[in-house]
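Only one chain comes next, encoded as structure tokens, the form predicted alone.
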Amino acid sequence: MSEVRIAGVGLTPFGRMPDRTGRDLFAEAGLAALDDAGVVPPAVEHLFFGNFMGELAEHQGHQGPLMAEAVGVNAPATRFETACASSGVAVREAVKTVRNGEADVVLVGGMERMTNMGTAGATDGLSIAADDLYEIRAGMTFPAAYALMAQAYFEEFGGSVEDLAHVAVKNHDNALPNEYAQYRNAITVEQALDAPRIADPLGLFDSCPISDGASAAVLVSDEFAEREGLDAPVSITGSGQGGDKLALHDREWLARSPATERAAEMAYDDAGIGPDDVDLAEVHDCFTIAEVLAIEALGFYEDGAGITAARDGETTRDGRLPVNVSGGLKAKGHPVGATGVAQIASLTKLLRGTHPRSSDLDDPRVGLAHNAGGTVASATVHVLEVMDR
């Protein structure tokens, strides 16, 4: 099998911009991993294109051809829908056709429009990813089934709403730097608890913002990197997926992550690593309680120890293992069908060196990206490493 080389990245800045189009959007990050790749549109053989709302955002299926047109690529584009987790399965179908030998060039993304939905536009819509009989149809919305998850982690492991506050606090701080961070202020501990509560225990700066955004990324066989020169010291190692049950009330556990478990394992085995050997990781915080969850089902924790793990200092910048170092969707934001493949560009600059905070690591050789869909129904794990050049 063909290693797989990260050649180029790139993204828009997520935030709210509801006059831009969806192909506007793509266009503009995509060329921007073509250009840091220094691979030209037509060298691309596959496009994959995450996104999971377009019908309802922009009234616009079929949008793998769309967006080929929009980067000048002349290849087979296929989208992807996964709910929240589009680009992460997008990413792990590209990093398999560029193994098999498929393609020697796949450009690589995603984005979703939301913000010109409204706030209650955007929130509908999103809720389809949920179980439309048992779940939207009786009221639920995803701030709702998160808490209802916190709760079932309260319960079973302990915790509070402070520790929580930890999660916020930390992300918002990390994500100042960040050029493509929506929200690019610091926060306290006292303001997150004093702020709204949205489901209880969750608040308002518990739960990542509505985005518009776009990621992309351009991925080649070493073959090709070598053959053209590229300058790509980060592969992807480790792929996997993992899937559970997509109603909360069919599940065996509320406070715990399966399908992130199923995928993580499968990436690990795959990289031929553990969690031992990632030195940083960015992950799927849609709010904050669902860091705690990815963190433990990653490995990285015991169940119930992820808790309070920020609180401690232990996954801010300087700690034995730093997390969501882009500032997360909490604070870079969360245009759902790119945040897997931002995930992935972020954590190429942080471990190339050209992130506004890798100075503040130390020397990180193993990245980790997880994205979830959903209340984690789905789930996608990469491990990313620094190869000798």
The other form holds:
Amino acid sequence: MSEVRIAGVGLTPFGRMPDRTGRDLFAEAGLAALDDAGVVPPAVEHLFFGNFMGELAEHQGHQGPLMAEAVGVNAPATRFETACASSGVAVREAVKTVRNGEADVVLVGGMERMTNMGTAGATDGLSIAADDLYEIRAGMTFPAAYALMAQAYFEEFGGSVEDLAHVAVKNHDNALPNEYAQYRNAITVEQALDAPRIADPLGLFDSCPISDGASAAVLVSDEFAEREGLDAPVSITGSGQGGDKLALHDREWLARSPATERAAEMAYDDAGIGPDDVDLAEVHDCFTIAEVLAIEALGFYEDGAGITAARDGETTRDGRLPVNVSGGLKAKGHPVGATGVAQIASLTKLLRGTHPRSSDLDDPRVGLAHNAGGTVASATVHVLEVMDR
Amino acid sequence: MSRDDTEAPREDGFDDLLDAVEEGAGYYLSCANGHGSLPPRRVCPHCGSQDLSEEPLPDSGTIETFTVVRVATPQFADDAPYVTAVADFGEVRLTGFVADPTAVEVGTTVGVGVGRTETTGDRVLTLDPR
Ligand SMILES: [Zn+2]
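May I ask for the structure of the form predicted together with the partner chain now, the form predicted alone having been displayed?
Following is the full complex, with the preceding chain placed first.
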């Protein structure tokens, strides 16, 4: 089984670019990743591509071949859709393909175009990650789903909207020097608490923005990296995926994420590490409460104990486990199909020491990426490590 | 924004349940292991049993979590603010709509009904405070 190395990563800035086509967004990110890797497009043997709602946003299905040709790749191309975890799943399939020797060079990425749909249109589009018959038809929106989880969390474990505000404040602060981030403004706890509510108890600052953007990474076999003399210090050493019932009401717990737990267990076993070995994590904070649920399910905190982590400074850059140093989905932005690979891109830069926040960290060696779909009916976890060569 | 001027296309199983609730005879599906689920299903989502029977929905349940939705999809634009809530009915939970944003909180006892949304006039499962 080949070791899977990250040869290069690329991003578009995330933000409001309503007039840019999906194919152009992905071309920018994909070409940046290939350039970063020092790999030419004809060397790519497969494209693994994540996208959630291209049919609604651009009237465009069958995006795999379209995105391959946009970056000059003439190879099989497959699109993956697991809501906001679409490109996390694409990474997992890319890793398997390199590991089993089917390919030495693969391109993995994702793209979402959202702002051209307007707020109402994007709200409608995002809602279809839920159960149409029993959730959407009862008025469920994407923020409403996480609000239900937040309220359930408060009931079961305690905590407050002020605790959640600290998560938003932390992630905004992290994004300040990140040129790819959608929000690069500091916010205060008071601002977050005073902001209008979207779906009580969650307010505007508890939510990630609506974003356009794309991400890409070039994954190669260890043999290829050695043969070509690539500078690729970071490897993906663990991969896991978990699933759950689609509708929140069909889950045993409303304020826990078993799919994340299962994905994490699989990824930790695969990498031969445990949660205590992780130096920093990029987790799926589509809403502030989601970061809390993630750090608990990933094994960094007991159930009910993650709510105060940001407030207590444990997950800030100088804390014991920095979380979402990139700014997270909350401040970096969340073009949903691009997010899983964008987390890999951010972590790779942080581990290589080429991220604007690298100088704030103490030489991290092990990073974890957690990507979640819907109310975490899909989850992927990947472990990235700086390998001694 | 409104949908077609005619009734939304029928969804077998789901609309059958709404018909039954309207007639005061709501039900859910139960497997031999006591797992509840909502139609249409051929398999218990919790244990895989294919031995499912229709059981009467309890007359009342309890709100387990809720949210006041203030930014809605186009299909609920004129209904906002409203509540979407999850209520516990014993073997099964239901996600439902409450038109009055102040009518429920966690622990409120509710029954199940069928209403019409303000925006589209579509049928919606409602959780009605008792
Ligand atoms: Zn069962």
